[in-house]
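Take a look at this single chain, the form predicted alone, given in structure tokens.
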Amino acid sequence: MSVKFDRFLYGGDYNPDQWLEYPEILSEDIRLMKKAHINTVSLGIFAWAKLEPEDGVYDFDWMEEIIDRLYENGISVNLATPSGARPHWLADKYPEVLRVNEARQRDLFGVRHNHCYTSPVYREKVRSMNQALAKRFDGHPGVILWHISNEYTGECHCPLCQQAFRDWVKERYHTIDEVNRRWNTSFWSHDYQNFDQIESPSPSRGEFSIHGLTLDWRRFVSHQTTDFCRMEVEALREAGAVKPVTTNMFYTNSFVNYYELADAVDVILWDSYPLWHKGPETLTAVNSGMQHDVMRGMKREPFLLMESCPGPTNWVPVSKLKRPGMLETASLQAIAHGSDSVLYFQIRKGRGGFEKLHGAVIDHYGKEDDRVYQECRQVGADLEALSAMNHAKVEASVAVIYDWENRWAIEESAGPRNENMYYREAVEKSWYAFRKQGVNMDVIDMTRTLDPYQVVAAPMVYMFRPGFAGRLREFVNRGGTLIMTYWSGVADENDLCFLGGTPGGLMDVMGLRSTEIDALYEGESNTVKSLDSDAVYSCEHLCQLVDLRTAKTLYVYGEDFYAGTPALTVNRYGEGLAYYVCADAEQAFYDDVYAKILREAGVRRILEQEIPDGVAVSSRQSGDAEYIFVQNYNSTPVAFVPRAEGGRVVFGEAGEEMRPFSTVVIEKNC
């Protein structure tokens, strides 16, 4: 379903239970929210204790109560199950439910995020609260969405959880001679016998040196987080909830492959922590902007920012101050590249507790004439400017392949580097260049369909999951543009190497054969050389060493004992053309290639202008209107005039000159 809201919603996170006893304060944050122009508030994500105060009883008076005040303030409510964080008497009465680590030792009560997915107790407390709330709140008209629980991550090792893997492992493979034959068991002789004793890894007391079985750990993980998820919606629905339901993802997650949970849910929403001013905002600027086109690439749909810092984070190592106008900038960011919201945490800092000195609309100051709020109240207004373009789509021909497996299979495949395989790095180049050549892409995994795409960046595909070298093959054999890299097509599914030669099923399309790849120390570096030109760029980390079968050679190696061996080459498949990447090389070197790429592709440009480094442009579509954003994310003034025939500037200044962090928005008919 495309989730759909009548406006941007403008917003974040507000805790009106940690201020009960301050009426004023509540009634104060109303007001200072109308006037900063907002419209979304999320409550309940952590107040289970005050909801239910001891088991079974149920205290929501409070929560309608300041729902309706929100409501008849023209505010509405993304509604939150609590359950990501439970109240110490569950924890006391029912054990169980705290985490076992890996080391097979239970957790104390703390923090959050300490819960058992296993459970039957928690699943059942959690069930019984979602019920409850969803037949009080559901049809009240202020409640425009339900948010899942909070951030899902973690594993659990308890023998519930232990249970659970062996029974999913046995569904899975259906015997044990399977799964020690899609294991390779016969490694060091670690043959199972029976299910009853598969456990989970555990590098600092058991085992850990059986990748099909870490992986599949990993898949389970994943499994129990999402079927949870699964748990809590049902559990609405069953009561009566029709309103649609998210969860927040964010960034960092590895133990959840949120292109499964994004299944689980009708609308994706995410959390972006970007480290704003760390270095040049230009890189932060990529880092961010691939991150929003991942969670929009899930459903290919309008998602939303669920949560961004109005201040300083506090939960890092320097919690650094925003400087004018970036607070602006980010925010935009997140509209250019399809979400539906800018949602803070937090509207209001918390007196106490672990994050008091987080960022938020209102600081323990509480009035108006404070720097964030004003800035804050500036986004608002922005966002209203912008409403035209509410819901308005990415529509992408190009596509990048960054898949939650993979990277896991990486991380544990035990070489050629150990240090670093710098998977994300890899994807990111790929991504920065198209985004350099003004053309929108989504983030894609292994599992979706390439049927929309004129050009494909598949970078270190190291494991093929099932199907995905047919969808590659048929790709380019109907007419597509494939860029594979180094280090792809090694392993299947359960990282067991192909046998045969790699890429594993792809040789023909690719015309050539992987053979060595050669793992450089950190600082040392070798280059690729064009044979077309004086064109010449460093490599680094990884370079491939390949066979050519029907491939030609493009650029060559200039260094080392495979100086003059191919570094990039292109191949004719059926209709297509198929690209191999060999080295990791500057991205310079993508700029320059992924353009004559893009061009001889006929892949279409937001802008038919060379854009300054540093500038990004995206464009979004509804209806027969494009509105193309160009954001400037140098420190400095960028002498640049974005200009689209037919368009006109409808927010922003389009001079001779684009100021530090500003944003244009042009419209143009389709």
Given for the second form:
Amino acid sequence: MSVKFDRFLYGGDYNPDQWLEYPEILSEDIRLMKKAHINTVSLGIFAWAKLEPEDGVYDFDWMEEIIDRLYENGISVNLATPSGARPHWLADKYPEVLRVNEARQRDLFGVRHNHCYTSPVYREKVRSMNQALAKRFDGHPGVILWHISNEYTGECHCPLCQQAFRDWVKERYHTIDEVNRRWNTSFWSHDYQNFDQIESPSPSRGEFSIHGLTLDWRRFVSHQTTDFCRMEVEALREAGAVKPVTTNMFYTNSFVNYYELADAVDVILWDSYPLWHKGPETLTAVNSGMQHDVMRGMKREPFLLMESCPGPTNWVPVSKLKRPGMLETASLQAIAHGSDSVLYFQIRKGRGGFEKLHGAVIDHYGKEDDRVYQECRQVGADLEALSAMNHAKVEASVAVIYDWENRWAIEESAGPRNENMYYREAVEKSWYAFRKQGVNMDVIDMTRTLDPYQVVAAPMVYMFRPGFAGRLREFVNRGGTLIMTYWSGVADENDLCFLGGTPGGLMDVMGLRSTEIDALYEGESNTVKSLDSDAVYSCEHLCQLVDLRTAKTLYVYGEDFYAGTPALTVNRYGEGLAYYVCADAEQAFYDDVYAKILREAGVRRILEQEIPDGVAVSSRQSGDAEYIFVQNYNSTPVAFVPRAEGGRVVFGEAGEEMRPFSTVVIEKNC
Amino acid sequence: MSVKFDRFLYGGDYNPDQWLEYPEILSEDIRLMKKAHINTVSLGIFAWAKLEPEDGVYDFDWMEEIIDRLYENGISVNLATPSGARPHWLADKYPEVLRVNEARQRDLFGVRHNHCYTSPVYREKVRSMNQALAKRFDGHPGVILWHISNEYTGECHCPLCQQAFRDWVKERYHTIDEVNRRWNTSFWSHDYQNFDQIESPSPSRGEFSIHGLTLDWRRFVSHQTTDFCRMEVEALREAGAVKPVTTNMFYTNSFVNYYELADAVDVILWDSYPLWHKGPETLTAVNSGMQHDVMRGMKREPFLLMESCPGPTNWVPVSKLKRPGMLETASLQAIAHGSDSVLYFQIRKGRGGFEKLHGAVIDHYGKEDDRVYQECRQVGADLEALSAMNHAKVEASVAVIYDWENRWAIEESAGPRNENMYYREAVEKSWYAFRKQGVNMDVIDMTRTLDPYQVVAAPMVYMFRPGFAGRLREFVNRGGTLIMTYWSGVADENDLCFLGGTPGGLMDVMGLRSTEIDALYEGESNTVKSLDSDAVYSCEHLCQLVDLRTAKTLYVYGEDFYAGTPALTVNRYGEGLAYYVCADAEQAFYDDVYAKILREAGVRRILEQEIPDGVAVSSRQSGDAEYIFVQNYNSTPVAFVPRAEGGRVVFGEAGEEMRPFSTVVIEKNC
Amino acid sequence: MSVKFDRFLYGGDYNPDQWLEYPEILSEDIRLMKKAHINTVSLGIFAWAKLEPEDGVYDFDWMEEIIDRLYENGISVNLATPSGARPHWLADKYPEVLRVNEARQRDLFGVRHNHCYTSPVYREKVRSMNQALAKRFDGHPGVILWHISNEYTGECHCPLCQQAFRDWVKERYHTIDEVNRRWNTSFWSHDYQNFDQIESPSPSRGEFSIHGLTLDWRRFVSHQTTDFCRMEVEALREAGAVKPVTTNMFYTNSFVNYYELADAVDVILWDSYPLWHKGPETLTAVNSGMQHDVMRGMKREPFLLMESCPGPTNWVPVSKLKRPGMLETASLQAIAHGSDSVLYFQIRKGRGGFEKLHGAVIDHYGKEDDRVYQECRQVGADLEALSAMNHAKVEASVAVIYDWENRWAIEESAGPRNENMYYREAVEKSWYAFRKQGVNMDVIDMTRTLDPYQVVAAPMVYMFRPGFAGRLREFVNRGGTLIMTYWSGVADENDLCFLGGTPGGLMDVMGLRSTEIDALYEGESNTVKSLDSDAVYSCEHLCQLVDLRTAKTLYVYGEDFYAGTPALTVNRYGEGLAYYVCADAEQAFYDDVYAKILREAGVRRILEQEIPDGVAVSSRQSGDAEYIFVQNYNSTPVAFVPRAEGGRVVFGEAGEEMRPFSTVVIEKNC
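Having seen the form predicted alone, could you now give me the structure of the form predicted in complex with a further copy of the same chain?
Whole complex next, starting from this chain.
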């Protein structure tokens, strides 16, 4: 299923329920929205208390009135199920809906995201609400999408969850002996005698040293959250809803494996809050751009940008204003990477509460002569100008592996650097090195197919999930170019270390055995030196030592007792090549090595030019048109004139230089 | 009521109850006290266990004997009610007297300040104790003052407090709909259905995101503490006590709004522990001096310095010795700012317990040939020399606003800098800029009258408490000079943001609308530049942007996208002037701008000379005499000869230069 | 009792119980062990769940089979009692065996070291297990030592422990009045009315301000742990065991006073994990060397090195590889300081769990061509080469005082530096200054005899434990040289400050009274200057001021208001000399002053040469042979040829220079 709307969605979260005592506000908001080209709002995300003021009593009339008013004005609705925050009466009447923390204390009512995803009562209340909403609103022509709950996250350790976890473990391993074997519980004499003894980890009061348990607990939490989401979707469908469903994700969530949750919804929707103007913009752009590619990679389809902030974000340590042009650039970055929307949190700034100072399209001030409003209006105009590329695809022949379960395993494990393993940073280095060459790229996890790709980077694939090693072998064998790094293939899916040598099962493909890994203190470094040239780069954090078998050495270490031993190797296997990067080298190393690898693998670059630092190039394709996005993230002008043969500039200006925070779009045939 | 004693009080906390097994100690202590000119001690602050060894059984004889002995030796007593630390049997028998923390765990017995101010049992026990003490001791000629409890602080979340909080909320807002409206609870669907659902905030287990709730909880805690204090006073009065009452405050207490507590007592008493010799002394002197002015500003009457430390303070991270002369200088700073006492914690160093290494007049060593004892003796002699100025007033025509509720609101709110908003530092900058010109100054909160003043600085008055905006308008209208800064007038007393533009309700007075506020990371800075001269100053942390209406620009920003926009403005309104400082500029900016403002406003300076850095000038008046204090806080000599026309030096030496840590007092007619 | 084995023990922890499903592993492990000269393994440390799979049902056959197999292959066994981690069924059936933390929450099952040492049930289960093990295995010729439990540590606040603590307090002080007096509870009115009110300290919920209580609680915890250990030993003995017993200690344990625990076992055994390659190796060597001397000092007998790590340690922040030679050097350091063993954690790396990445003799890889295995094999060969010196004694005529209870008292007290008092560092400075002169040294606590020594350093002996001051007086009187430092003799064993002057009771011996102590902020410093030469050294953290009586000044302070007052003094008392170091001076001061003191005291140096930086010299004696160890801890070669008259090199090479991380052993007659 590919979810396509008739235009780029533009708008954001809207909470007229917080303004019911100001009847003039709704009219004024609609006027301001239309003027700003807003065509879509998300409604009802935190409206449960207003939708069901007491148990079983629904009040939907006010919502319908608002949807009607919006629809009459050409504004569509992304309608939320309100399970993201339950009403007070629900927690009072059914305390089981509140979470229990790892110290085994039940939460009080408050904040949000503190409801148990296992609780039968909570599931039943949500199911009934969703069915009622579906019956009333799915048929409304103004409703175009169901926004399931809000930013699912967190975990619960209540007795209901403990039992569900036991059941999940039993379903997975069948016998307690198998659990003991898979979790290696005999270490520290933790052998289980029966399933009833299994409890979730508890750093403050109990167990946290069995990595097999901690890892499976994180899997269970993700599973249970996804199961809750599926229940919400089923409730809508059972009540006859036919509109597509989605749920909003956020990049740093460590509780839910989004590649798993992705399968429960029709289209990916996510919330993006990059810290622009903190440090070099270009690095923020890397982080933000990779996030877009993660989200798109889940389904290899266009996605939706749900929440983004038109002004300063109020809950970060320092709320910087967005410099002029930054909002437009950030919004178009989403489009460039495959989004079919630009949506904000939020349309109108709330008067009180935790996010009352969060940027919004309409300020407390409430009038048009406001810088942020004017910039939002410009973005609305841009999206209308770019409407031809709505739902265009991003075609990538390069992929980087980024895997939630691998991240959990690296985080939970003890050693070689408990301070920081820099997993995400390692992925970003590979991502950025590819991007600098102007190629599109998918970010995928270990469960996804490698068939579409010519080149795959697999940084720090510590844990080989089932089937992954086989897919890598096959990928190289049929002619692909694989780049694997240090700290790969150490453990299986239960975090049990491979015996007999690593990377486990792939020593022949890589042509080497990784032996020891040296961890460096912060501030320490080593170097890696080319054997063919005088290139030297620094490296830090982790240095893997290897014993060569069939691989050939390209770089060696420059210092310490392993000076002269391999730091970058390549091995021919089948029709393909397998590179092994031994150390956490600086970005420039990746840039230079990956450029060469892409060239040798014959990967097509979007532009044939050298791309200056801080300028990003990406593209979307629709029919026989390719839309090439060129963005300058530097806060200074850059001398660069993008040239694509047969292309024409359809957005922005391609003059002698690119202005700071500016975008040029070129359309050409492909 | 103005509380005046017949001499400066000199002495401090004394705990002979800890030395009952050493009968020779009391005699020796009295001998040493008399030799050091000590005339007052505070007794019984932590003596409850000795005063009421079992429930309802009082033993006051030992106390009377001590009071008699002291009185015979010319030493007066500040007699404490012992509610600052309850006896063990009380907690055992009535567990409700122990506090419950925000995580809803009841404290065990221990430390101090962990009794519930709501508990009827605790109140009853304290009431009975106070009445018994009043009956026995109020008539004793040696008792001159009641010291109510000790450093009231902290909060309790027990069921009794929850109910009291609900009652307080109901009394304030009457209906639950009004609570929902004032607290904007519909954000995140937190609407209350009834008052029983209201609970105190709990960062670890429950609610902390409703700013209206967290703010009102802090108000309730302050109210309940003040109410407890009033109950203690009433108990004394009901038993016939006629001596004045006080309670000791400390500057950094965030649990009690001292401007509220001030109204419950007859005279302000406070505990001062500045960190002398940490960084430049002059900055410590600023902090310390402002604290004195805060305390005096509450009643605009002379106050009492209760606890100060003769030697090193033991509970700070690093216990530095006071350099020779520092004790005298710090003690006279209190006098200079309006204190009628210098009192220490404590007279004799305890043998064991948490403060056994805290500085005291009499060391464990116990003899006179001790540096600290000798310095204390000098201070005693100084106070006798200065006795003519006992109860002289500090007359100020300048005020700075520093408001507890505003501080809470700034702290609780999210954004624009969650790291640190630097509210207190902003107040200090204004205070110091005025002080450098040698003017007396009151520090007052938003509830106090502005009538006495020619110039008022209102730094970061984020929350406009009821009536405050009106008083500012009236103050300017009748000819006053107002200086307001960035981040002012953003929210009302419920932390609901003003709609329609800020500073809320005062855009015409200020002649501008504040639009956006940029937060800077630590280490980032901008500049502010004069339009009339080549003066340039740096600024950091926060930069407010404004839209001018009738105001005139005096300074502009030097950098970033808002370079050239206003950084300091002035607006004529009615008979007065309203300045607006847009950015958190460096001290030198405030110094230069405030000097000019004071000059233009015609504020009288105490000395007409230029005052060197690190030298402080202040004055007290009594009848037609003005006593001018000049203090050198520099650790080096400073070339400065204070000259007041018609004045004569009555203390210290006014030679070619002032010695480090030295004081000169000049008396003249006024 | 002096425990001697027939050879240096070489080997380590071995957990074949974790590999029962891999039958080929045991054979391969034995083959690899023999090849590496391994002769001893520790078995069963975490094997309780396998030894007693259900309550009362023992399964020892598998263990016997392993012991047999090892014995047949010449490998002895250090057999553990398994109380270090209890099985799941035990916690399920008897929840009282789980600890309660200071916040009064009972732990869940998990990790290790969370069993209550007071619980009668736990004691009974351990007793039965130990008796069964003793009956079955004590007679086995392969079993040579009982390894009692594992790294006893931690504390429990359960009701059973509270009652045991009350009983312990009552036993110690008899009456509640005496408790109140000793703990000075009248401070803050904390007087106890009866013993039932006594509760352990609780920083998060209750009492932590009575230093007498907190100190006695730490004593009780140590007592209770030692009592548990004695119970374990008795169980073995009652069942007829005759083999020696030991328990493994670790240096940084703050819960157990190891000088107390030492008396419960036959031989000292300890676990050493120095952070080699973090900062200068030489400082790590100091820390590590002093730890060895602490362990040996407890019994003044050879000790055993139990756990050490052949490769990187996985639970430290950064797991560095050991550089080539480091393992050998560190292993021989233990031998040089009096160890009769080199044992590792562990022989074979586990597949999963918290320490799966911890260094081991046999890697997951499992084969011989592994750098770590090869280095282990070398160490095995070294120990065989050095076998003649097995059980040789270290003879010391110098001692440094390092006292657990003093450490607790300094940590618990408030002031003069709550940031860090640097007690351990002060001891290390004295230790290192002596070591640089190449003298052997014991590290002992305040309870040990001073009879064997010519020179004793007593750094920061804040708390004078009973009898200690008398022993110091006697030591000096009979001709010894004492070096005492700042912050000594301040409080008695209940942390009550001495009255009448300090160091309490020793002012005549030291010839001075210490008056005030100045604490310096981090980054601040002062200097100390010689009166005889132009030597100047910096000092920091703490500067004691003194009033001289009979002592003579050798150094004075260079700065601040106490410039020119004494910084180092010496006093003649009886036949001896008493030095007093006033300030926390830099290492070079100690080096120079101690060199002179040793020379004047006529202490014999092991080598008569000047010893270069980073080279360590120590010796062991057996019969009339002295074995002199010279080790280079520098990562660079050092020009040094050790020469001992009449000696011959029996290990290593004494060429022109010493290689990095190399050892030379010289044998000579003594």
